[in-house]
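Given next, in structure tokens, is a single chain: the form predicted alone.
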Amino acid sequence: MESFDIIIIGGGPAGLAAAVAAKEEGCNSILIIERDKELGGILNQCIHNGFGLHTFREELTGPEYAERYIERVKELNIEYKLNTMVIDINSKKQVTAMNKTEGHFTIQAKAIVLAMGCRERARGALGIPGYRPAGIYSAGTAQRLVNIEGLMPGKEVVILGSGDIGLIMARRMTLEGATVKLVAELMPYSGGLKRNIVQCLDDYQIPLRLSQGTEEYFSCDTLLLSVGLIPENELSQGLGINIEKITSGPIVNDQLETSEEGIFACGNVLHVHDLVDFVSEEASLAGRNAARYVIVSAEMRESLAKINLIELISGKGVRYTVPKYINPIKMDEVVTVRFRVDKVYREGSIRVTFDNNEVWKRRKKIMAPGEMEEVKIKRQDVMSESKLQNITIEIIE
């Protein structure tokens, strides 16, 4: 059986960043497995700009952002398999996959990084009947048709849901000559970034209707659905990895290690992100920690596993946190904890408490579910609390 130190499942932005970081950490035996015909993942169809402001300090399109990492993967001679579907992972870290040239095969890994990304919630979840209803597309499918295939789904468009892909497609369809009648959102707030509301709707006079409580009629030939993303965690669930109900992604510690030792998760398979820059940052952490896991001896791993973990608790107004646990011995000097709030807060504060003691508080003018928030937990602060059990993050109005 062929073997690698690290196998990374997914060749999108998360998988690429994890592979580069693992190689730079000193791990030479790495394999990326990607089911598509090329590396880059969803970024290949995101031809709009706005990527890379955090990572590269410049504004790039999705394909340009992906190409930076693809070039680095090739420079570092990291192996990858394309057109290859992973169908199973077992507790021995054996990955079973298949493709046209090699058929059905199994590869052994010492560590695995899950970077499968996410998928769009389908029309069936909304109760839209029929097998092939004409004119109804997910926003991502429409994006691929327009940007990759050069096909227009329709000319009179209504968009249901205000996720970022839907907002971006409202602008894209308008630029291609379609009339976007409106974006309709069930919730009292948009699910997308504020900048996308301004740049994709306001700049093109496309109305956004929130909290629909009355009926209105709009004629259209195309309905685009932008009603949420779901992490691709069928492989994770098959392995028995503990899943967070709110995110539908694996529960992880500060090393981004799942409940299965030596298996790490990052990117949209862990929780849905708003910016790809944060995906890359998180994936780099997962790749580095996977490499460190491979290098550390089994005896050392066993001793570190016995350390009592500190639980991160989602307090008032916080839907979830990533990570869910911190290992005080293994943690980096600073751990970034990301989370989303449960509603729109104006002039609220983020508060962090160690057990019942407030250690940090920051006021923010506005917080919304569509934009990810973060706090930094310092190792020196954690280590100063000898019997610390819980860290609570909450919103104070």
Contents of the next structure:
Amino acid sequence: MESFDIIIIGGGPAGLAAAVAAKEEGCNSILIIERDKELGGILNQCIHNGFGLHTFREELTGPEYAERYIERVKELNIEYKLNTMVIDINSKKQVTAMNKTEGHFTIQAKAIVLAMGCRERARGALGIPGYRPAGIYSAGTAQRLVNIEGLMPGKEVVILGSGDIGLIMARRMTLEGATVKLVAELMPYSGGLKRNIVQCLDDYQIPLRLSQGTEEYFSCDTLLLSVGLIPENELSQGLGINIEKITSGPIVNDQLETSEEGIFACGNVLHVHDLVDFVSEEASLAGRNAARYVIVSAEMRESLAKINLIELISGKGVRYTVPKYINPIKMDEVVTVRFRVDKVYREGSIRVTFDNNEVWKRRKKIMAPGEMEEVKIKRQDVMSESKLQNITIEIIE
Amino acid sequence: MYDVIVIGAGVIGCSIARELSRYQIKIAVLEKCSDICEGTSKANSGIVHAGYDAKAGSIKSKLNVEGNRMMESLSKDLDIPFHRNGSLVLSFREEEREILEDLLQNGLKNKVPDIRIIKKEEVQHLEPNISEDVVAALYAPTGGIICPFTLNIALAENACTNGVEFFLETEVVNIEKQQRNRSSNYQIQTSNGRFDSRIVINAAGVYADNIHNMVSENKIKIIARKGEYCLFDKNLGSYIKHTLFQTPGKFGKGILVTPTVHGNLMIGPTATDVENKELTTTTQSAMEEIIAKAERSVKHIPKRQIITSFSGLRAHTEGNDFIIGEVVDAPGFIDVAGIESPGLSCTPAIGKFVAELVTDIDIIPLVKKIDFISTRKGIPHIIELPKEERDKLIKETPAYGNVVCRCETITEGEIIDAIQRPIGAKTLDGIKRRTRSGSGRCQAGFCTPKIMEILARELQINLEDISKSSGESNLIIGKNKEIGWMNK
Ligand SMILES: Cc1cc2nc3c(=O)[nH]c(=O)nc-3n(C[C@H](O)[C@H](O)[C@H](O)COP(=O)(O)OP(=O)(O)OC[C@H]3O[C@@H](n4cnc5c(N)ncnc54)[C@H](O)[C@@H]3O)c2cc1C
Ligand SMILES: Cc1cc2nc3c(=O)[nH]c(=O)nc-3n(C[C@H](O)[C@H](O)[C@H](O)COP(=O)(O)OP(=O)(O)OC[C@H]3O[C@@H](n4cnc5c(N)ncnc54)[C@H](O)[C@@H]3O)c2cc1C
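We have the form predicted alone; now please give the form predicted together with its partner chain.
Then the entire complex follows, led off by the chain already shown.
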């Protein structure tokens, strides 16, 4: 059986950044497996501007952002397979995949990075009653049709849900000459980034209707659904990895290691991100840790595994945290904890408590479920607290 | 001039056509939609009923038990999934026992094999996730589940292989009887020209009354009775093993909870009479009703796992039984009407029954073919094949290595097969019914652009001409930037 030190499942921004970081950490045997015909993941269809402000300090389109990482992957001679679908991972870290040239085959890994991204919630999951006509697409499918295949689904559009993809497609369809009659949102707030509401709707006078409880008739030939993304964890579930209910992604520790030792997760498969920069940052961490995992001896691993983990608790107003656990011995100097709030908070504060002691508190003008928040946990703080068991993150109104 | 024309390419019309294709006669099937299996046969519970339900002595009862028995070998011959998972009629209160007992007696009269009433403990043993309220159940081990699409499609393909001609997009608009004693014949006007036939078989589903009324003075009426369903993710496929019915009673007929033969969980159907025979909509109220009722049978219905909902129309008649036979004032014209549930279960038996009828009315001589091909091979589901077979297929045809539908793991090769078969798929839904591509949890979000590309390439048509299903259901309106130009 062919074998690699690290196999990375998915060649989107997460997979690419993980591969680059693993290589830079000294691992020379890496394989990326991607089911699409090119690397880059969902970014290939995001032809709008706005990527990379954090990472590269400039505004890039999705494909441009991806290209920077793809080039790096090529420079570093990291191997990858395209048009190859991973269909199974077993607990011996054997990865089974399929493609046209090699057929159905299995490869052995020492460590695995899960970077499969996410998929969109479909109509059925919302229970929208009615006929099942043509012209109902998830916004991402429509984005692919328009931006990659160059095809137009229709010219009179209604968008259901105000997730980022929906907002971006509202603008895109308008630019292509379609009339976007309405973006309708069930909740009292948008699920998308503020900047997308301004740049994609307001600038084009596209109405956004938040929860109203009223009924109105709109005729259209295209209905786009932007009603949420679900991490694509079929493979992880097949492995028996513990999944967090709220995120639908694996539960991970500060190394971004899942409940299955040596299997790491990052990017949208871990939790849905709004900004690709954070995906890349998170994925670098996963890649680096996967490389260290491969290098470190088995005994060392075992002794580290015995350490009592600190649990991160999602307090009031916090829906979940990534990671869920911190290993105080292994942890980096600074661990970034990402989370989402459960509703819109104006002038609220984020508070971090170690067991019962408040260690950090910061006011924020506005926090919304559509924008991911983060706090940094410092190693030195954790070490100064002996027998620390829980870290609670909460929102104070 | 055809010897036999069958109107309607649902499961019933196709079964009859296939049965008649054993004989040296010229047969055509006329279907108004652009594909087979576009009517009631595509939206039902997919249950092969054991046969205790239909009133003893009715045509339904006789054909159901026989159809159930025949289904086993038919499904093997046609290479389609069929599983005898057994069914349970649950009763939730002592008073309902009598009804259960009546059902048992009715079933015994119908000669349903091995049925018996079992106690709560045994029900719980068979189904750990059953509701605590169950007191007893009628157990029918011969009940089964089948793929209604591939049953319909396989029958059609096999009929086609045996010489039956299929005319799609051919809507029957009028029929004229040309009677000369017994040797009548019929001129059938369609949206696709005129067809002449000695014998006409009316298997037009909910429209069988229209077709019947074209030739007979004794008018019949088919009432469309809608049934709505929710389908759940495959995660829940093993939540229960048997098909769970509820004892009919105060709360109406109850609703069923069943695994599908593909491993999803399904609940439904409601029963509402509708005027419009195309009204296959789903409604909020029905969804709520079936979920509430399903929760009487099993412990918990995880609503978050619903992947889609759909509805189908039963062809109900006032007489409450199938109408199968030669029309009195139209010799050579055979009705196969009012085929509501358990029509699917009766499929093979109805085929045989109608073929016998054709023999009996003796308008055309029926001589058996020596070269009738009774078997049909399905599209290989690559991922489920044994390794060697799979490797061999991919080596010969690399397209079998290219996964197009991620949820159901369907390959490009399977999709090409579906297009190239006899009466091949031309639409997205046609591909879905033949391969299951697009029927998984993402509901075609991932595979739609890929399948469009394959359809366009294989059929050598423009992407703009690809539709979701029969009728005007184009998926796109054109290339980018063209739209602005079109508007001007
Ligand atoms: C429409 C849209 C607009 C966005 N707009 C912005 C924006 O303006 N600015 C911004 O910063 N961020 C934006 N984002 C967010 C950012 O693009 C995503 O967060 C990022 O692409 C996620 O990266 P990923 O690698 O986790 O997932 P993906 O990009 O989805 O990559 C996952 C990859 O894994 C592959 N894969 C999955 N399963 C398998 C398997 N079984 N076998 C092989 N390969 C597999 C997939 O084909 C895919 O290539 C946007 C996202 C979307 C969807
Ligand atoms: C909700 C529901 C649940 C059911 N559950 C079960 C079950 O679990 N088990 C079971 O055994 N049975 C079940 N049934 C019954 C079963 O589905 C039907 O008995 C069976 O599908 C009927 O097939 P058919 O070929 O008669 O009708 P159809 O499939 O409707 O076929 C009729 C065809 O005729 C065509 N047609 C109509 N008019 C014309 C015209 N003018 N010209 C040309 N073509 C025309 C239509 O387009 C259609 O394709 C259920 C039915 C429903 C509605």
